[in-house]
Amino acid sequence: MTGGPAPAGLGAGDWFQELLFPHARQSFEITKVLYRERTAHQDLIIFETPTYGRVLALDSIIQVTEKDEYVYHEMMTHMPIVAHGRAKRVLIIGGGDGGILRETLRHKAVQRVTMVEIDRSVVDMCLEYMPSIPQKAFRDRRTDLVIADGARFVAETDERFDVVIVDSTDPVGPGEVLFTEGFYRNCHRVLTPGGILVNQNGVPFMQADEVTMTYRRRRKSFKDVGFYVAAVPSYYGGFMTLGWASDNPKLRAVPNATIARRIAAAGLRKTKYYNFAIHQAAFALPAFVHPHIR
């Protein structure tokens, strides 16, 4: 994997090239650059496109777009919370755009959401330039926003959570530490019994080694480890794998009828991607992924 500062001087009519993979790239036509900053942690750019609306990229890697953000955010959030069935306290690591926070707060039973984001600029600029993503989430009384290192937070906190959602960049730069054995061990430590960890795990067609790496590292701390998939159009390379880890294997096989009841009880009537059928189907992995889970 690669990544680095985006070319200087980008403007309307130029093409933004994502630099995640060394031998394949995707490009986005720019209609307007809205904001550009080299923060203390990474190169941040927000720009408008004809197809995806406003787009956030960090170190030349696409993070979120206005038009398809719901796929990733709904699947990262509702899958673990609905499967758990009794989640009251949720920890989000990363997720500065506020999309996962927004979806988590849709669950009436969730009493507290702690969100730990390392880069305040991501939060501030998404609030200013991409407000349709967080909406009112950062103003919700249940939200506790902590600007800090997520890896350090799970290593030091005395709090416990029913669900941990790791919305990180890829394992380069600031996000690298969020893919280590030590980080997964600490995530297990802060989970309540039967809790669930999910994490962004890349595109398996392009990042198969990442699937193997995280599987091996997570299974050292959790009894049940696996993946589920979602199709996010702006993430190049096909299906995206989302990591799943818990000590309760039954949580990956909650009956459809139970999932449907929980979705109704949570008030999730207007999702755009996630539903009870997708919930179970998402755990069915394409055949080419299985050899990398070893």
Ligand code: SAM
Given for the second form:
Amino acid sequence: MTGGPAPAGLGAGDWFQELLFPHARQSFEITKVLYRERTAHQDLIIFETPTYGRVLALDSIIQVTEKDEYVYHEMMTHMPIVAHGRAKRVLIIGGGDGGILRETLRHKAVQRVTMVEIDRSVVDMCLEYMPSIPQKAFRDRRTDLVIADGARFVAETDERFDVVIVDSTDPVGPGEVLFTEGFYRNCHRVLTPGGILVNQNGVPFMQADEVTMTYRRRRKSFKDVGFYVAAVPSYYGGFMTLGWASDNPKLRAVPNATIARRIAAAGLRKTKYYNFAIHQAAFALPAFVHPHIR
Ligand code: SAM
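Show the form predicted in complex with ligand SAM, please, the one above being the form predicted on its own.
Shown next: the complete complex, the earlier chain at its head.
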């Protein structure tokens, strides 16, 4: 099972079942279904829950919740931008809820953020029903929203970026192309020298094959490929691995004093998950993940 439309007629008192894994599921009690649409790309539902606040699911796979979105959005954004140190142009692939965009724009040195999202409905409905996530990010003068396939964009653009953040769905449906060797080759093509690519890479306890798959495919284009971790409560199965790729291994080992200085300079004091100690620790992978990185 890797996703599919949620049952019709879901309402208050029903339970939303995530359909990401074939033999294990998590369920969320629904207090109210706020919006439902079969878009041109996927089944979109936004519903209210007692535990996670408002929740967005696409093809019955949990994407983002109001209560724990900060973990993933801070870790996918501040890790590469702080490690890079001089990022001015950032490309976000996917990310329709606006959380990555919001966190990227906190870096005043970033002059332009191009976001390539395939499904306009995700942007519109998150703005309408989950405004605490995008906040004012889509109205920022540095934001350039492109509604298109991210794989096609990186294949065709002649623009260049210092950091590329792939905030995609899982490798099913429209997201599948964002896990291919050709996509990673084009991400490498659009990065400036010293650039960093990070990508959503699943939960290794449940999706270890995705660790091996993206490692091998990114390895074909990047000199230094690895992972870092973040614990997102609503992503079932334990901590997530986030993909990291660049041509300079030192970017994963930036001296502590430099990280601390850059965090202070960026004014990142009010983060809720990311901090100096997490930046150092996040690259430490549990032993069970290593055999899959080959
Ligand atoms: N944080 C979530 C996670 O870890 O699974 C992802 C959230 S974000 C809503 C995922 C976005 O990727 C969706 O808005 C979806 O429309 C977008 N997407 C999927 N395939 C895409 C593609 N080929 N090009 C651009 N955006 C795509």
